[in-house]
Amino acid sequence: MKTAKQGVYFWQGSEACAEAAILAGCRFFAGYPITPASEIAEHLAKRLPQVDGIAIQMEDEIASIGAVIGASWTGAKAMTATSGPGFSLMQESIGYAFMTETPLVIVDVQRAGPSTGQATKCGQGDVMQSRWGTHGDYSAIVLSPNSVQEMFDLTVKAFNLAEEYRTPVILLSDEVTAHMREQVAVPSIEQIEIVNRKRPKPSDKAFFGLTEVPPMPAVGEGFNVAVTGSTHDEYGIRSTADPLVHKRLVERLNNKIQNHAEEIAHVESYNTENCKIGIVAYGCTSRAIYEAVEYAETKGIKTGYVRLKTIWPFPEKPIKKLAESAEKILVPEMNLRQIFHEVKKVAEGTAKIIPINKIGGGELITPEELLDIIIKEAE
């Protein structure tokens, strides 16, 4: 089997991610074993050689992200997978990838932290790190699956966004979503949108500007291109003393994402125009909202929700719309109020924002717990 054929499969989340990466065109993986992300590396170690790709175990996460950046500059679609501690080690090189406009995908399968924490337990503590983990001014694209199907769908989307905007993209998964098994419907290859980076014409010389997303040459194609993490002009030439060059570069790097934030950011929403209680959730925690909302409505409580498929850029408009209807908005998270503060920025003054937090032991916020709070807040 070269790539997964059309059909329904019973996959683990990690397997769905790996198979989607191959369908999206990924042909290079570099990583280092870490719980709970190792299954992605293991599956790709078996599958990539079958599609003429390369999977390599590096000596650590710093080397892994460096290898992925290098592979992308040879023209390959490339990815890595890790968890919180490894993600922390990658941050400086992730900043380099933002600055050099290197398309790649990083899968962060979250676990309970900080530090080594509870390596086998689920958490959602990397939300802010995924946005602000590296230094300087940059705009991140971060996707959040809540099912095995979305591990498949959003992995393809992550590669497409990386290629379209020439930027690193983070798939922010978690231990529960990566390890559970569910049915996954794989469409035919003709039905899957595959985006490839803009390639240069023989006459092109500016690979870091002049257009919002410039073309990207591959090493060995004969283009004279300098790749540096230092401030550089449109031709890649270092210019570390000129404030105008730096302003022009960094503003473009941010604007190419922020100008398209509404196109990039996707949510699943329900009853946002006619609810008394609203919920904003994401990742594995959001799986509890469906049953809780269903039961709340049988008790006559008008309830709606916004589920974040994209965490960054933050989907402000759907949250504002929810706040215009709901008197109160619940924000369940397996951390200590990370997205809560973003919801508060957007909706405070319009609706009351109520945090629901659980950390440690990998215990999910259950539908029953969420329903109890909905009933309490509706009184």
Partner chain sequence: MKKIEIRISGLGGQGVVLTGQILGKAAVYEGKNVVQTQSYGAEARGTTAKSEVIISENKIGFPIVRKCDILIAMSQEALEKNLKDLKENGILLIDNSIIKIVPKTNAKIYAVPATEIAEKNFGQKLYANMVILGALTQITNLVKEKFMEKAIKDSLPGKSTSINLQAYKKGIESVPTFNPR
Given for the second form:
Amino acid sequence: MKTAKQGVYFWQGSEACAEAAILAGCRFFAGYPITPASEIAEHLAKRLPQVDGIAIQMEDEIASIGAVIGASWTGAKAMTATSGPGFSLMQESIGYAFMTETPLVIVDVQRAGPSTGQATKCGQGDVMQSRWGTHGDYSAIVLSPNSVQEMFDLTVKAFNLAEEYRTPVILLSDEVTAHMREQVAVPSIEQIEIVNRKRPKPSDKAFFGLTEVPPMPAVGEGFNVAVTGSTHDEYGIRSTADPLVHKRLVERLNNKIQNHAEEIAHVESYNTENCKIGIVAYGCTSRAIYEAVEYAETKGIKTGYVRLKTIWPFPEKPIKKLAESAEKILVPEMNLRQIFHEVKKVAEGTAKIIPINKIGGGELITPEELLDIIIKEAE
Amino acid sequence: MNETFSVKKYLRNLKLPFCPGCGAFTVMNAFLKAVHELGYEDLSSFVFCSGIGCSAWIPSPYFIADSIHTLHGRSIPVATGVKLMRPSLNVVVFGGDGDIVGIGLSHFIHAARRNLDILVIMVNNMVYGMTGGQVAPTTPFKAKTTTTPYGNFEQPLDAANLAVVAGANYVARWTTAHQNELKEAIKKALCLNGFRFIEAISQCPTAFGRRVGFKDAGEMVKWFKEKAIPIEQAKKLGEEDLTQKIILGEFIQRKRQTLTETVYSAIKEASNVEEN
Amino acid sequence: MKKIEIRISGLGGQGVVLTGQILGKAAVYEGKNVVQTQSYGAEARGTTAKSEVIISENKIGFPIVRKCDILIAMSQEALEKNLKDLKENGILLIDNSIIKIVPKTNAKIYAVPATEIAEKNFGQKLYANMVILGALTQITNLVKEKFMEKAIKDSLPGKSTSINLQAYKKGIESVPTFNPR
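Could you present the same protein in the form predicted together with its partner chain, rather than the form predicted alone shown above?
Below is the whole assembly, all chains and molecules, this chain first.
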């Protein structure tokens, strides 16, 4: 067996992520064991060698992402997977990957933090960390799957975005989505859109500028590429004091993502133009909205939702649209208010933004809990 | 080989960043001379990884080569990814003592344990030079630094011996006072496989020499010569006789299976296993 | 069939999670939408474990079972812990070679001595979960036999396949006691 064949599978979220990575072209994985992300490492340890890829367990998460960065510079698509504590350790290197324009994918299977917290229990506390976790002026691309099918689809998408924008991309999953099993429809490889990185022409020399997303050479190809996390000019030459070089580089790195925020930002919307109560949700928590909305409608309450598939860049437009129709917007999250503040920034004044927060023990916000609040707020 | 050696052949036309008298010049020279004498016309078969610190600047971006200047302490993990995916390339890590055996120590030990096929050249100047002369894990006992103003109250780390214990295939230590031996060790290491570690004891006249009482770089190099003792001779002496000495020479040369060998044979096995 | 929610409960080591996975896989082969989850972490071997399967013709929203239509209990403790979550008039399937007391309930109770059957026919307790799956097929026909068999084959490849299939068959052939008192 090489890559997964077209068909319907019954996979765990982690398995769908691993198989999607292989189909997307990933041939290098480095990671460190951590609950609840270890299944991804285990699956890739088994599968990558079967497709001539390499999976290695490193001494810690810092080494893991370091090895992934090295592999990416050989021209390979590469990834790592971790959870909160490991994600914290990777933050410096995420900034490095951003600064050096190294495409890679990081899967963060969220658990209940801070610190060791409840290691086996689900949480959504890493949302802001995925955006602002590294130091300096940084722009993140973060995707949020809410089903096993999306663990598959959005892993492919994560690799595509990483290659398209030459930047690290985070798949922000959670314990529930990564551990549950569901049916997954795998298309034929011809039907899967795969984006490969833009390679330089033999005459190219500027691998860090001149165009929004510069071409990326691999080491060993004779390009003599100088890669550095220090501020550098278009040719990779360190420039540690020139304010203009810094401004030019860091603005371009941020703009190449922010200028395409609307293209990157994907949502699933329902009844956003004709609702009294709106909901903004993402990840495992969003699994409660479907039944809650269905019940609410049987009670005559016009309800709509925007479910975030992209968290960063934040999908402002669909939320603005929702706020134009909804009087109130509920924001259920398994944390103590994170996306709530973003919704508020975008929609406050147009709609009333109401946080719904539940943490601890991995308990999801249930459709019944959500429905109770919808009914109360609709009165 | 017969043509006269010039470092210029391998260097970009950029001004080097090192202070006058810095040992990094010597190590850079020794490396490039070794490469030249081995017959490499250019550095196209090499990839250089380095971290943060003055010595990390030896290859990056000055060598006309692929170079990855990584985060502080993380050159070896990045080199791991490069070497595993491109085993045909010569992967060489340059770094200081703080970078390699301070913040990056665990990577160093694990790379030696795995016998990862890279050459690590550690320029040990016994201090954090770039940040202004703070104590390092290699600073001699009692030495005054900016963060040990009353003298270092810790014992220094013996990186070469650590590499031996951890499993490196080749380990040598020389100083900037032993340029020819250093060059020869680099030549030898470049022809071997597995994890190879060369510790080059070096002078930082700016951030260390001055504070511990050396007038200039030359005095420091002289001091290295005086303190040097060949490993063969050191083996006959007791611990007490060696406290003030710098033990030099080849610490080990062996042929353990290397990581690229074992990883690629595992891949071969995996592709033969039927999917169940 | 709109949506059926099943909880399988027992002790860690009884194959509760695998049982759920096989049932889920079989339902996927039948073309259904399926979500399967399991208790994870704190409940290791020897303590109670559970696996949940939701099977539906339509897209499944919430993935966690709150009230189940079918409860399978393979230990006394698991039964007592989970019975409250069985819907009024739901189906309770127990291994009565292990469970001796069933608390008062309005559920339709079916009892199969799965562990006893497994030990007697195959010399090992660990096939009890396959017997239970067979009994479930016989009682509910939740997922067609051929898909169940395919799921067992695919989930338990190698030498153990045929014994597991035989144990499943034994479960189908078994005569569950209805509403034992």
